[in-house]
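Read the single chain below, which is given as structure tokens and is the form predicted on its own.
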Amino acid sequence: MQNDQSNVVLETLSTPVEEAVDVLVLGSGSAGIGAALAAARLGAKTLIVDPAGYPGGTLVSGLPLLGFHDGEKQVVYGIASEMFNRLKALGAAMGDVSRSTCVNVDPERLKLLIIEMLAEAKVSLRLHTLFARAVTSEGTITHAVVEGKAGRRALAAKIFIDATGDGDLAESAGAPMEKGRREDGKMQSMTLMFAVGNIDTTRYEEWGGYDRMVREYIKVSESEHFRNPRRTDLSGSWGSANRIGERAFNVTRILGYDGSDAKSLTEAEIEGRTQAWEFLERFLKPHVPGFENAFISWTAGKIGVRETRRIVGEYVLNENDIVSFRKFDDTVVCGSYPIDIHSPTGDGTRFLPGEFYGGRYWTIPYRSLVPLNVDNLLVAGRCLSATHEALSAVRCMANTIAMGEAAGTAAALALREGKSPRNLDVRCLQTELIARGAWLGDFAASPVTGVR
């Protein structure tokens, strides 16, 4: 039988190796930043690669930073806490992570702070660079092949960290993966963040503010048949300390798209921007006092994707681990955010505050950052080994920064000890994390922070 190659382009490629480093981090979002800083601060030669024109990803999309506090105490310290405190010192953040789980930041100043922190740690930064494929040999990754303006290049490293959010490197390297919820593979809806400026905030608050706005939106969106499917709730609006008369909105809901597919992601971006303008022109300006002369002051550089691929790791974190506040012996991250599933198919949100924020916290084990089948790879961020339900709680940015810090620290220690990340002594990793300011729970309280 003749093999029809009409839909296949056959290539013979010779790809130059452009750079060799100790640790290569793919993705410069919250997890990637935490990983790169942690590895470099421990002396590893570190390179971070991202397709965007600035580092930060969803971290700089205008969302507040969530997950620091369990209602009684701060449970995330380390690089995430350092980043917020430096922003606050610049007048670019509001709130107090020692008292609240939700703090507002200026996303534009945060972009620059991230660049400054990477430079201080001597992390090499490569933007406008898209990951193409992994080159593997006997269960290890030798190179990450990337594409950029100068063409195709191969980047060599001893240890790789997948912080792409979509598990791009892990999947290409042959790690087993899952996607979406178990029953049908559908994923949480996406959201495009945007901000509205020139608001008369005094008139808005006197009218009833956010709570009344939500009630009004439910009525208007139903009667006027908005394309945004949300009808029962909105996620929130926030303002940062130095952006007067502006609010950032997390209200769009983009259903049925796949953030790991470029065509689908393109369609989602278009839908998100269309919904943002609908919210301004058809709702805020005609129906909410104080917004008559408002305008969209910025939209996020990319749509916010809550869920795509996840690795199957040494341990798969599950819903019961979250709601029972399980404490693992190999804990590397603590957190407090509840189950929060933005419906893959409709307007509702499954939000389970339950006993959360009453001084109880859950933990993430190191094993959930270690994929099966690939020895020199760690993951951090929303592509960790977790179920659809557990992911909805652990995806908050304080926690993804902390995951990155754990992965970067583990990579540097594994290099120092001549071990694969899988065989690293977790007690040594925990000791190093605590020494550098992390808090890993009451059973391992940090002598550095003094938190108990």
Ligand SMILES: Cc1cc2nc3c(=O)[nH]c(=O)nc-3n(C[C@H](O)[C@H](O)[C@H](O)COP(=O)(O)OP(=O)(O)OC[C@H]3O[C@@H](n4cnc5c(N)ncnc54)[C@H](O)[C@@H]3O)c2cc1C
Given for the second form:
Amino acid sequence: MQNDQSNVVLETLSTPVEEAVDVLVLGSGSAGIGAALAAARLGAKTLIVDPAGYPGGTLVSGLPLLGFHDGEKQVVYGIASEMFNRLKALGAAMGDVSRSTCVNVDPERLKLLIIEMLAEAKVSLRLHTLFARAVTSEGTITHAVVEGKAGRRALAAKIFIDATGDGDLAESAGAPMEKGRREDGKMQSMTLMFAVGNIDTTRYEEWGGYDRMVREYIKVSESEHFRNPRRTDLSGSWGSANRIGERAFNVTRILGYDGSDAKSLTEAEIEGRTQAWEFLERFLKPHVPGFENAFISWTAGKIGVRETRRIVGEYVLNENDIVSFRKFDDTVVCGSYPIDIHSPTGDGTRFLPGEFYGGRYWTIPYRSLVPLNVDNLLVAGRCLSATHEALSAVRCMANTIAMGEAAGTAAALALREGKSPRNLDVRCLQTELIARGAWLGDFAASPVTGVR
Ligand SMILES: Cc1cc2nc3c(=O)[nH]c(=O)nc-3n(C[C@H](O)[C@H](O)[C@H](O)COP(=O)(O)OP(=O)(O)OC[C@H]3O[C@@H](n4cnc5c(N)ncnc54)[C@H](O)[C@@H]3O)c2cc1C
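Could you present the same protein in the form predicted together with this ligand, rather than the form predicted on its own shown above?
Zooming out: every chain and molecule, the one shown earlier first.
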């Protein structure tokens, strides 16, 4: 290929190999953290890489953690539970994962706790580093090429875990992928999280609090013509632990952008920020008692992306698996959050809460973390192998941490046994996960037939 107006040739650039590890985790969101901690705790030399200035991804964007509980019992234990309980012991979380599916965290203290937990497990953390492309040989990844201030570097590993949320590594390595809905590729809408401070919360709660605020928003939005396309619902507001007079808001809706494209993401960030200020200035201040002197106290480090690319792996989890509470022989994660699709095209959210939280839980099979075609790669988090619909349920952070824990444990066991993750004995993986504190459901005594 010659240089021309649409292409430049880069392939002859020599790239220094900077580090060789056992397990390289790309992305330090909830899934990446679970993966890195699990792999390192089993003795694997582990490096985790992220382009942000702190680890945590969407986990530290001010959201509550969902998915721990099915209404009768806790269904996610392990690292997710440990992390929450440690945060609570520090006075920086509210709620009880043994009693409720929704718990609140202080995202700033959580950022530091994650750093502390990674250090305790001897995970190397590399921030300000973006994965750029995979180097492969005969269906195996040899290097992840990353970019940082010092330029382009190659990182070697025996097993790679793609926790980028967008499946960046899997895509680059040649694993089959899909994006958005099967019928038209459209993805769930994005949301920029923000918080509002200096609220007179006594006046607000006496007026009717969040429930009345939503009714008021629906009424006002009929005539106010907000940029935010939401007209009939909002997705929540809550007070974070320790933050007096502050409420976080999951209300902006950014439609039609692609979270796996930087140009599109830039436009989405601008739209999200504009909607956040619109919500404060044109709705909260003039219409909601207690917000007269409020201000935006923080916005998330980056816009929240619910969905982009997913691998098409050994098994594609689907909506029926979720709503029928299917139990897989190769279960590695349990959960109970319902289908929850933030409309990709406009107003409304498809949410099926009534059928859930009655003591029933669905499961995620190990095969949904195992991509096709690439041998030393596992995937965890929102880029797992699932349909658009199934992803909308399994994307909760208790579950994405647990997916990471499963992938990290599988990577360490595969290394120990000299096998590819695809050929790992799933029963050994399940036994190890349970020994380390996971709960894999009632099936645990039944025989397992293998990955395929
Ligand atoms: C607005 C919004 C509201 C939500 N509400 C809730 C809620 O209330 N409760 C709940 O439990 N769940 C909620 N979810 C779902 C949940 O937050 C996500 O599904 C989950 O956090 C995804 O975790 P992840 O680790 O897969 O991805 P992410 O959190 O997106 O993490 C991916 C990480 O990879 C990094 N990365 C990306 N590309 C690269 C690259 N090329 N190289 C290296 N690193 C890379 C990113 O910087 C990031 O740190 C919400 C999601 C959104 C967006």
